[in-house]
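To begin, one chain is listed below as structure tokens, in the form predicted on its own.
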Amino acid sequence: MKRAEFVIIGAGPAGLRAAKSLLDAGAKVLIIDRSDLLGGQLTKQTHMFFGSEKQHASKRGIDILKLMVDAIIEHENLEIITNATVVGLYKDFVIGYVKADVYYKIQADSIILATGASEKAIPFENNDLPGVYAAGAVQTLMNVYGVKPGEKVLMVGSGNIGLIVAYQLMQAGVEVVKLIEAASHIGGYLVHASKIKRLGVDICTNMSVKRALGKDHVEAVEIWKLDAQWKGIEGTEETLEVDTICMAVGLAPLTELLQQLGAEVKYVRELGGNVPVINQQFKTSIDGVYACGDVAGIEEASSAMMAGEIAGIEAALSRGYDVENAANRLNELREDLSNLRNGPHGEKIRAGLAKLGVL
């Protein structure tokens, strides 16, 4: 069986930054990712990032990705396995993965889980019609493959993802007929909402999808208002002529592998669902196993990058590597991460982390 010192599962922003920290310390790193492209969500993020200059503010996600990949791709201690799906994670740190219909096993000394999250969906009649998409699929079609998902879109969800994807659709020449939100307020940054409202898109709160209409694909959608208990109100229905319904209704951490391993997991609504119980080092309840990025709680990509760097440094230190200026770097990263979580938009994250005892 093949052996590896550090195995990172997931090559998104958290996994790539963790790899950089480990490689800088002199460790040998193996990255496994199910995609053929490194970068996770960054591969489709064409918008500019907020935050500090250290976390690449004012750069586009795809440009940040290039910087991160260029920083590690030629390193002699790095091995990358793409198009590989990890299907097993066992208590003796054996990792099973499938690539090209062949099952492989690797024995790891330490593991960093950076598996990210999956998109949530909402139930409504005919939600399996062609033309019903999650926002990530729409971004992949447009920003990775250059394919428009449709011509007339209803956007469901006003978080940052929904607002950003709505704007990207309009940039691609797609008509966003309306944006609806089940909550009573817009969930994302108002700067994003203002941008699409200036372009003539109505943002309607307390509203959801009742049913999709069409025989072989989406031809229209029926929406309705919601009451205080989030139930549809009969008589408030409105029919819109659209060929696409795009859902941006949240993410759920992908913790299945951690649960298979036996790591302690807790349901924390504010962090997106089941998340691993971690400490400030991003160490799980199992010694030698770390979790960072969206798998540990849904946040921004900038947070995932900082979390990955912290996890990488801590993992290197735990195995006796000499990390240059480690204490100062960790203090600085934790301070930057805390600053990013400040303010009203970080309130939910702070509440969730408090439930885990991290804050």
Contents of the next structure:
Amino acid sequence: MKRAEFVIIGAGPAGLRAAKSLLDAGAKVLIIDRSDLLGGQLTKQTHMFFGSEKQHASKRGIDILKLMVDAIIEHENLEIITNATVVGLYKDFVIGYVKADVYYKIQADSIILATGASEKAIPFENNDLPGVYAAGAVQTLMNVYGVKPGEKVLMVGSGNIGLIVAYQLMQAGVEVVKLIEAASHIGGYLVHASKIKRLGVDICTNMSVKRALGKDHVEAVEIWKLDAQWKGIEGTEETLEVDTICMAVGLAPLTELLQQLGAEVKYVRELGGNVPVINQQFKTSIDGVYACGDVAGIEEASSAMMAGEIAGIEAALSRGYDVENAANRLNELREDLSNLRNGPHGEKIRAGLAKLGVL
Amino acid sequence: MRIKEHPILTFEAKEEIQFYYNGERIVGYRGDTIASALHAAGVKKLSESIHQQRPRGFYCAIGNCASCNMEVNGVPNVRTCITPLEANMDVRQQVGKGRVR
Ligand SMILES: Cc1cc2nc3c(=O)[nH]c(=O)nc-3n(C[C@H](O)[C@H](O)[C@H](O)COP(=O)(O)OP(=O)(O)OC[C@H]3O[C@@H](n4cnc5c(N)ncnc54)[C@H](O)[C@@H]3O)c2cc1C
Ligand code: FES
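With the form predicted on its own in hand, show me what the form predicted in complex with the partner chain looks like.
In what comes next, the whole complex appears, and the chain from above leads the way.
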């Protein structure tokens, strides 16, 4: 069986940064990702990022990604396997993955999980019709492959993802008919909301989808007003002619592999669902196994990068590697991370981390 | 439904490649996934649910939900949203859980 000292599962911002720390420490690193592109969510983020200036905020996501990839890609100690889905993670640190229908196994000494998250859906009649797509899927289709998801879209969810993807749909020449939100207020940053309002998109709060209409794909959607308990109010239905319903209703961490391994996980609503119980070093309940980025709680790319760097340094130290200036760098990163989370938008994260016992 | 003009991104002309969808010849681009090429060609329904045969399209586009499973070159349950398109691929809507030919 192939051996690798450090295996990173997932090549999003968290995984790429963890790889950089390990390579800098002189370690050999193997990254496995199921996509054929490196970068996870960043491959499709064409907007200027919010977040920490030190983590390149105000650059476009795709440009931040290029910086991160360029920083490691030529390194002789780095091996990358793409188009490979990890399907098994065993207690003896054997990792099983499938590539082109063949199952391979690797024996690792230390594992860093950076698998990110999957997008949620909400229940309504016909929510399984083609044309009901997750916001990230719509972004991938447009910004990576240059294909429009449809011509007329209803956006569901007013968090930053809903607001940003609505704007990106318009950049691609797609009409955003309306943006609806179940809560009584807009969830994302007001700058993003104002931008799409100025472009004529109607943002309606206290509203949700009653059902999608259409035979083989979405042809229209019925929306309705919600009462304070988020129940639909009969008689308030409105039908919109759209061919796409874009769901930006949150993400859930992809912790299944950690659960297979027997790492302790806990349901924390504020962090998006089941998250691994980790400590300050981003180590899970199992020695030698680290989790960083969205898989450890839905946050943002800035925090995923810092978490990845911390996890990488800690993993290197734990196996006896010398990391130059480790203590200072770790302190600096932890401080930056807590500054980011102490901002007005970090309230939910702080509540979640407190429940997890990390704060 | 390809994007032609975009304020930030440029989509350069790419090599066209032919493949088959339910026996019919379709053109996609090099760099497409099977699902993106089908979507660009107007095919939104990719599969049917196993028990009630309800139409299914893609949902997550990152290989997570299995909503885009199709039969590719005789192999069922291929996640077409993360499988790169290749010339002459035989892509079919699969029946039920699929069967290895
Ligand atoms: C529309 C949108 C806008 C955003 N805007 C901002 C912003 O302005 N600023 C900001 O800071 N953040 C932003 N974010 C959030 C940011 O993109 C994410 O928080 C960040 O990408 C998380 O990084 P990650 O490395 O944890 O996971 P991801 O980026 O999700 O990467 C996970 C990787 O793991 C791989 N993977 C998963 N499972 C497996 C498996 N079983 N086997 C192999 N590989 C696997 C995936 O293919 C993927 O490449 C935005 C997100 C979205 C969707
Ligand atoms: S659309 Fe979810 S796996 Fe392909």
